[in-house]
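Listed next as structure tokens is one chain, alone, in the form predicted on its own.
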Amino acid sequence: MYISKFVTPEIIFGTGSLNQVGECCSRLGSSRVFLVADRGIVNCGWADKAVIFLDKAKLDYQIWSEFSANPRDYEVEEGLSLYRNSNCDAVLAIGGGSAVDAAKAVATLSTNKGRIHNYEGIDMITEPLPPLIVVPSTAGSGSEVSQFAIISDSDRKIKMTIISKSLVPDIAVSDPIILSTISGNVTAHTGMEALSHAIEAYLSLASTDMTDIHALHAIKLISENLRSSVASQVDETAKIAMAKASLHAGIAFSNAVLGLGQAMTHQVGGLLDLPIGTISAVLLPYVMRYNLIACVDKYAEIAAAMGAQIRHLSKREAAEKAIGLVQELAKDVGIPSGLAELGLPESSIPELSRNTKNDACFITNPRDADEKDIINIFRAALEMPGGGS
């Protein structure tokens, strides 16, 4: 028998939909708000003014934002405590994946005993969590309405992957207008994990036609929209398309799941505690190399998405097309073409490629690999630029 399941959260999406915020908590029944913003969203101004809404609906708030670019397992912890301490009833998340990922952390441990490391993995939540509401401020994660949270793990130095329904926010509050104040290099960046996790949910052996629509459509708006987006803060039109591009990625992965290159860059990132957006893009066109063999006929539909013309290609041709298209997206966009410029040292593949089999996203790639095949990807992406063509 075949069953899936598909979990979205509410969205609210549109310019000025900031304001939705306090109404939203309210309706939930919150009282006191822990409102988690990244220092980024509260330099902005985003925080302020999430404020003024929450002061409309007549509730109290406490801020967090002491939690670092990839959230650790140690931050996670003092966040809890300023929660519990502060008696809140909600949370509100305003930022980037990192300010998400904290947020949901947080709110696991509110309700769920021990430490976040005992809900690495699928379906380890066995409580509700609080209300969770997310703003998200940057067209990448997919955070705010996904079943994924990440999370540092500041001994073992690798990224914590914690999937369940659990983590689904209640309500998205998608308002294209944050992203007017995101620099290109990050709009670039994010952009391209956007369209990432667009690929591999697309090409997941856990995809279904419901998740395929959203997948394509992303990776559609993302190679229209990513160039103009990052040449201009004020292009009101490629900010909409984006902002629409990651919640079409997020929802797409949040329920088909991901694949090999995240389960690669969720390594690299732990260990040089960088952005994960930034690792995938690099990453994203060596795997999709290997990967080509399981999936040519969807490769060709990826180049079809991307505007190329593949009616005269073979298919295979087309699916070549489409690892091109990738690698001069993120050629345009100043995405570095190897591991090498984000300062990996060869000697680390070895664990890192150890460790990738251990991530629940690898266990949804199409191809199946060994620990060599995750060796030589690594290497291939930090020896040849262009994705080993």
Given for the second form:
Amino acid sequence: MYISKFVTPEIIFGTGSLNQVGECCSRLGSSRVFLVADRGIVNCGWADKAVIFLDKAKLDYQIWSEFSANPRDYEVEEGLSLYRNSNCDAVLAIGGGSAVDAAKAVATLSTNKGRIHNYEGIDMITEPLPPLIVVPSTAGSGSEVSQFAIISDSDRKIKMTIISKSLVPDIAVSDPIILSTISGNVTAHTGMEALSHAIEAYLSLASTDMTDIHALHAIKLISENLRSSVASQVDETAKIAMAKASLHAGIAFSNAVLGLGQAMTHQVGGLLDLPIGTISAVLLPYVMRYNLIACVDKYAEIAAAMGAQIRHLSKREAAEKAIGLVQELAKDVGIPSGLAELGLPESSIPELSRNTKNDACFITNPRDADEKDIINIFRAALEMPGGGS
Amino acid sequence: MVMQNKKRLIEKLTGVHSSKRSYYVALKKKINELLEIKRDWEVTFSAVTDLLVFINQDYEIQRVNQAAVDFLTMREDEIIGAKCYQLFYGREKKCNPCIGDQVLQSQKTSYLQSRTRYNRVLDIFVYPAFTEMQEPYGVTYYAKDVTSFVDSIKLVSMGEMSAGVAHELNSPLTAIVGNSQLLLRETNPKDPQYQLIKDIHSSGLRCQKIIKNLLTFSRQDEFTFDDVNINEVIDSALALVTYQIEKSKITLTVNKTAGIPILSGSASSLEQIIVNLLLNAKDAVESMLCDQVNGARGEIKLATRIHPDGKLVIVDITDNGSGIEEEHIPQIFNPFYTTKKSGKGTGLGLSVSLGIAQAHGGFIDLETKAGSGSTFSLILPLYKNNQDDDDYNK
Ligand SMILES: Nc1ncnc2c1ncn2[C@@H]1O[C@H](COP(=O)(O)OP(=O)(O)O)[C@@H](O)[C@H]1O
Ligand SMILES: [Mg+2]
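Next block, the form predicted together with the partner chain, ref. the form predicted on its own:
Entire complex below, previous chain first.
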């Protein structure tokens, strides 16, 4: 039994809750807000909407959108000079994982000296961050509640994981309405990202009763609502459920951390400029297969949460069902079934495997693995489409 | 071993031993830093033996150093927040004019010598203070207590002694000047004694000049006040000095504002101020012309105006002469301070003039730049309602 800890930000949830952002910022003492919103969000008009509420709270603001889908170190530094030059004193992020990660990095550098590279790893941040308020625009990354930020190192071509309690936002504002402007494709891979988070957090060595409740609930909500959410941008019930699922998954993985799947995903993500959700969804069944013997009981619970009738099955049969259900869901929402489809060169596997072992997320994986094991999982995912069961 | 290691790693990862960095810690550190800076400055300021006082735009004292606390003989917490005019002058209303207001308006440092409560005389330098946004938010006073100096020389001994001494000297001097004048007329300029007699004569004249000044000085508080039209005062002053100025090839421009109300004062004393200021200006211009080979044209301008608030009349006398080095500004109003050749200056002109101005509830302001000229401004109140509305001088 480990000593554990459970942290969440203040969470504001509800349809229309975007109207809270102005009050939130001013309550936290801000007078000039750095509004981080990716271009998609700006184009959909959500940034303008947020500005209305900032105006209402009599707050000045500076908008920043100049970062890529996988934010890079130098972009974050440009963001920082804009933050400084415009005399901002709080950060408000509206967007998917990339906007939130970029916002967290700017907030970090605004009070912590040097480059973002200095803070890679666990608990490297020493100075408190300015108030950080996050409004997720996708139901997936969970970064609105998490203590993680991922930034690309443009020289080393890898993704840096920054883990710190200081990265947990002060307030997460989740407004399901915002999910309605997200395309089906993005809804699909972000939803699968949330599912990977929930499953790996549930299986994690650091999982606790508190994280398990959130993880299982997220798995249930996703398997019941992701299909309909992908199918229609206006299915309000599905959007609300997915917004909740993202929060629950985020709370679970921020506290229980993840596993091998996420560690491998980070490596592939450093190489291919693809959505994290797509990569982790492709890898998930193969990693689940590898981890199965570590926690058959929990797999059975996953199957049950995903709606399988397991009463008449053996634990092992039920566990196998969980993998099948994940694959089925991924297939239904249009996720490719193997790494070959994503264009991963076979030759990169040894190096990716080596780096995987150094990823922080690997520590909490339920089954030990050496480099060869990881190579085998990568190979399986590359060569055998549908290779899970 | 492996178990232990894993346990440690996982506890680190889930942050069992770390918390969100708190501003409380950062704040405490910052506060301590600021307290240290505050203490350093306090030590520095309290070591300064002159008075330092910061006053906000509502004339409330915000900060004082130890010297100021000692000067006011009050507790610091009684001083902070009190009105400057109350503590320094014992007034119920703000001074008129208020040098703090003037400094904030002109955004320039100013100087003033002033008699404050308890009969103390302060040399006061006033500096405007601005926020980062360049908005004025108060003034800093740096004041030297010069009471002993001024009192012993200028007011006590000068006032009482000089009148008597001057009268005593007057009749022997009349004899010296008169008789040497007679001898000069009867002596052949080629006679070796002629030059000696001439020296006696001019020295006698110089002594008379000094005595005349001393007499004015001691009579400061015996003016009889009448209705005075300042423009007429200027006309009669000009009648006395225009010739001298123009003889020196200096252009004199006079620009009088019409319709200045009558004020109450002593016309002959005020005239003396104008004459003094004009002659000083002439001397300053001449000293520049001597210095310059391809001499620029000397210029003196005299102008009268009414202060925008309508309560003051101001006579500006501007020259393009030598100007005054900043470090000498505090001294020029002291009696016997002169930079002129012995025989030329007495060093009494400005101190007498200031004394007269103050007796009228006014003062003399000065703006100068070494090497390019000066403006001396005689500032007089137009209406004298009651004693409290007087100048700083009590
Ligand atoms: N207009 C002026 N320009 C430059 N210096 C001046 C001017 N007026 C006065 N001063 C300086 O102030 C000194 C004191 O002036 P004052 O009291 O009138 O005595 P005096 O004229 O006899 O020297 C002068 O010696 C001179 O140095
Ligand atoms: Mg003089």
